[in-house]
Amino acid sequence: MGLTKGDRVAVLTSGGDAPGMNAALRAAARVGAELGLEMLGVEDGYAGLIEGRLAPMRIRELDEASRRGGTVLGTARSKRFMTPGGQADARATIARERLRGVLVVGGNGSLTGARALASIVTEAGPLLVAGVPASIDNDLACTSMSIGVDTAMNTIVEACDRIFDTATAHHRTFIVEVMGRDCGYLAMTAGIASGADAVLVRESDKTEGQIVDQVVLLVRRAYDEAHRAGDAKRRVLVIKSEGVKIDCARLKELVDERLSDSPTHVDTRVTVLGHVVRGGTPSAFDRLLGARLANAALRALAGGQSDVMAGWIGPGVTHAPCPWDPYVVLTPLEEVLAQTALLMKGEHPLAQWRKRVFQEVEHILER
């Protein structure tokens, strides 16, 4: 069974922010308004359903949000609600508040609380449960793009060109890390993007060792070849997932010591771009891919269907397009958190086509 007219849906956002979460905040409320659905918002995420902090979702000042990054709503990683008591609480607001249905926007974390949720019997029947993916990282499986994904690699990319002016300016060699957790997808898109010199990531599998010896061998290179040819705008610009596991400042260090000898000057410097990374105004891109997705979700939920997330159409999404949307797909939490997980662990296919991908692009973004 469906939602009907005065159901009441609640809406939470969860884990780290990204850009273009307000726009399917916006969404969600506009379609739910449609429906005829009560929408109510959840403060701070699952912290917020755990202490009953609900209110209704006004359109108008989510008109004015849609344009900004962050989340209107609040976000917090809740470690309460994943414990009985947590979740017992949860419930009891549920209960409450005569909830016929939950959107989850956010990430693997998210989505994990999204499928406990999904056990809920209310007094109307089972409780309605959708996910809409937003993670910068682009960890998640089942959804070939997450909200959020295109602004941060336009931050990336923006930030990057402005260090390339200072970089040829001043002669130096730049280290940049990036967010991206353990999913080097950001770092290589945009050092494809922004014409950087190298990027490493976790799923080159690198050593330490070996990471200090590409950098020092591109540095060697690059500067030898601008010697030789007379050019003077000799600057090498070297992207660093945050995932890789060493240090910015112990990987200048090393680098550092061993150009110590060169008969050129390297001057090496470390940008971490960190949470910059996070804010900042949705792309029109994640605005309309937020808004689609929230849409499709509220509607399969309107529909009946519970337990699943709306994904974007792309490599490594296997189901089939959903009746309201044709880029937009349903695919059973479940088998989105398994999929993700194998993502993780490097053993899913699209994790393996990333892998030979950025090892093809290392040697030529290197030449």
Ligand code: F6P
The other form holds:
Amino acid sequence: MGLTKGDRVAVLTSGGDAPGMNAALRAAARVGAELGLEMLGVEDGYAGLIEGRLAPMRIRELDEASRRGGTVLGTARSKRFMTPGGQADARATIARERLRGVLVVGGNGSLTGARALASIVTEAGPLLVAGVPASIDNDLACTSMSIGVDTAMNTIVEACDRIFDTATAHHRTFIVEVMGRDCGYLAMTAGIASGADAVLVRESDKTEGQIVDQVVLLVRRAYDEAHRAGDAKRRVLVIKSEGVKIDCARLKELVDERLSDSPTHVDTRVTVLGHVVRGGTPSAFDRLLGARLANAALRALAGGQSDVMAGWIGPGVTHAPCPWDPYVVLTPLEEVLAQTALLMKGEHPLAQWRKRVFQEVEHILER
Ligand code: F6P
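To complete the pair, please output the form predicted together with ligand F6P; the form predicted alone was given just before.
Up next: the whole complex, starting with the chain shown before.
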């Protein structure tokens, strides 16, 4: 049985925040009100659920917040929720608050938590649980885009445009490190969009020596060409995904060492964009994606579906489009988590496709 008027549904954001989360919350609050549900926001993700920190969602406040990054509910990476004690306390909150449904907005860890919630049976029947994918890393399966990716990509491109200006002015080499955990998607897409000379991603499986060779070769070639062509291009920009386990300072040191005998003086600088990539005003795409996925997920709960994630239609997605939005598919959470594990291990067809394309792009960028 689905949700009926007056049912209480909690919404939480968990894990790393992602621009567009507030837009998802706003949509949940507005659609929930439309369906006659009592919508409650949980503070700080699973930590707040354990501690019973819930309050009615305020539409006016969310209208304003949806233009901003972060999450008004707050978020956390709760270690306690992974313990039996933590889950028992969350169950107690669910019973005390008479919750019929929970909407979880977050990444892989958050959806793993959602799966655990989906096994809870309340007095009124099984707890209805749905996930909404949000993570700048774009490392979740069963959705082509997670909320936050588009904004993060735009932030990196804007930063690189700025760095290009100063790099060109000083004829320097820049190594720019970007977030993305172990997934090179952000680095690669931002690299293509910004016109970087090379992108270093974990998926390429290169050794430290091979990475240094690659950067040194690029720098030498850029300077040789510049020399021949009358100083046409004497700057190099390399984007490095944080998943490539070589520290930027060490990479700079090794590159500088190798280039110390170069006839041209070469200056290398490092910029680690870090959490700058995760904050900021959500793009229109992320606001809309957040709204559409939250809408579909909540309507799925209302229609009696549970233990599913609403994903943006993408490669390899075989499920039928959801009835409320033809660009959205509802995939069982179990499948989402299994496919995501394969993606992270590089064993998913999408991971293999990405790896192949990343290699092709690497060569194309380096021309
Ligand atoms: O998963 C999102 C993310 O921003 C990753 O890109 C990054 O590795 C990680 O979170 C950083 O986490 P924290 O903010 O807890 O340091």
